[in-house]
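Below sits a lone chain in structure tokens, taken as the form predicted alone.
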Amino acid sequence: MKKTRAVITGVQGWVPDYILTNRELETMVDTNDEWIVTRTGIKERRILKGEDKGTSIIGINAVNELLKKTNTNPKDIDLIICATVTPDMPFPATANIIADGVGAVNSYSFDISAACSGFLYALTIGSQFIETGMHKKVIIIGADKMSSIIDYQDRATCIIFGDGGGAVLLEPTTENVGVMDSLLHSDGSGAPYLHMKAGGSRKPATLETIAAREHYAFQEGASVFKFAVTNMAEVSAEIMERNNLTAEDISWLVPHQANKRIIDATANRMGIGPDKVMLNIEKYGNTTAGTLPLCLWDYESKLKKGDNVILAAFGGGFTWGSIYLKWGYDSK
């Protein structure tokens, strides 16, 4: 009997219209375009503006377009998982709001919080529901409205992050395509280096926490960079070795879009040239859980059925991981 795997049968991204350029950031904080591009590779990022607009707006737009593109009835969706660190509210889950917004009335849904590695975690979990035969159609979303937790007086973080995300549809297949393997890791000792100080149960919101600007993302850049370069590169090389893959076997590396130097280090560790690396950090910045599906969406027309694809990410927590998948279809 042939093994059932979960295969991506469609991908769709969505970003807001408003573009925050490096030039505009120069008017907000002490920075400049050359400094930002040299250190991060980012030229602009998208910002979701307007009242009462949360991460669910990104998810609803991406999923609606995905359903349309794949000719899928929302009532046929069994499960929706949303990876995000910027939920609309502590509860209900943003995935619940998205499911309601797209008419997926027969699905259940929940959120995953694993920072920049969230899409990898969610994709791995969703794949297992397909592989066991429990579900036939699962939607995985990676989306974040990072502008809601970024301090635009902090030049170390405000230059990096943007808003956006994407979604994929998972379905079963017995062909030799789909999610082949995954490696996921976490290390809670990394929490001091990348976190949000207040707003959780440990330190609920007060006038004092707001005045101290503790409801924004905090990052100790040098430590995070060191951990990210090492772990994202190593886990990508490990999944290649575990599946007897050489650099020549890999069609595409899909790296988390946090920093161009981290991306280059990962590709170098894998022995992969820049022509095989998906890169869109220059126009979207770091959208946290949204970077991987946005890359797949941007490069969808270049993907071919059977392509060996490596996804890799590193995020706060610390969390990191890699997924090896064989692409499931030729773009129309």
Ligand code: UT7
Given for the second form:
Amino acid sequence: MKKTRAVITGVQGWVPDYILTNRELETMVDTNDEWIVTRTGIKERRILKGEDKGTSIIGINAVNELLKKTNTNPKDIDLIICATVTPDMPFPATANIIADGVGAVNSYSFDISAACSGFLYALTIGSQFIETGMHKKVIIIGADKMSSIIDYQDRATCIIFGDGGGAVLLEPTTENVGVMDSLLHSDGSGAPYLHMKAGGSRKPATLETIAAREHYAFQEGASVFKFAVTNMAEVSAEIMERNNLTAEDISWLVPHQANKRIIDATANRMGIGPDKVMLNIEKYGNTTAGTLPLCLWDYESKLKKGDNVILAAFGGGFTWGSIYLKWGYDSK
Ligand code: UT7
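Taking the form predicted alone as the starting point, write out the structure of the form predicted together with this ligand.
Expanding to the full complex; the earlier chain stays at the top.
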């Protein structure tokens, strides 16, 4: 009997309209366009403005479009997983709110917290439910409203992050396409380098935590950078080796968009040229769990059935990993 795999049968991204440029950031903190572009590759990022709008708005918009383009009835969705570190509320799960918003009334849903690697974690989990035969249609979302936890007085973080995300539909296939392999890691000793100090059970919100600006993402950038370069490159090389893939076999690298220099180092380690690297950091910045589906969405028209694609990410936790998949369809 042929093995059942999970294959992506559609992808859709969504970003808010408001564009926060490097020029505007120059008016907010002591920075400049030249520094930001040279050190990160980012030119602009999107910001979700307006009262009462959380990450679920990104997910609902992406999933509604995804259902339309794949001609899928929301009632046929079995499971929705949302990877995010900026849930609408600590509970209920943002995935529950998204499921309700898109009319996925027969689905159950939950969130995954794995920061920038969240989409890889969620895609791996969702694939397992398809491979076992338990589910036929699973939606995986990676989305973050990073502007809700960014301190726009901290030039070390506010220049990097943006809002946005995307969703993919997973379905079963017995063809030789789909999610082939997944390699995930985490190391909680990395927490001091990238975290949010207050607002959790360890340090609930008080007037003091607000005054100390502890409800924002804290990052020791240079330390995270070193770990990211090493681990994202290593895990990508390892997944190639264990699947007997050479650089020539790879059609696309889909790297987490945190810093262009980390992306370049990963591509170099894999021996892959820039023409095979998906890159959109210049227009969206780092959308945390949103970067990988946003890349797949931007490059969807270039992807062909059977393409060997490597996804890779590194982020808060620390968490990192890589997925090897064979793309499942030619774009219409
Ligand atoms: O996605 C989740 C995982 N996160 C990442 O992967 C991010 C990894 N880290 C990074 O991408 C980089 O570390 C940053 C972009 C955050 C910072 O770049 P860097 O090259 O590591 O800069 P740095 O923190 O080592 O700072 C170098 C200098 C410092 O000045 P001095 O001390 O050399 O005088 C900073 O104060 O650059 C200064 N600096 C800035 N200057 C202008 C830091 N931020 C800025 C800024 N504008 N926005």
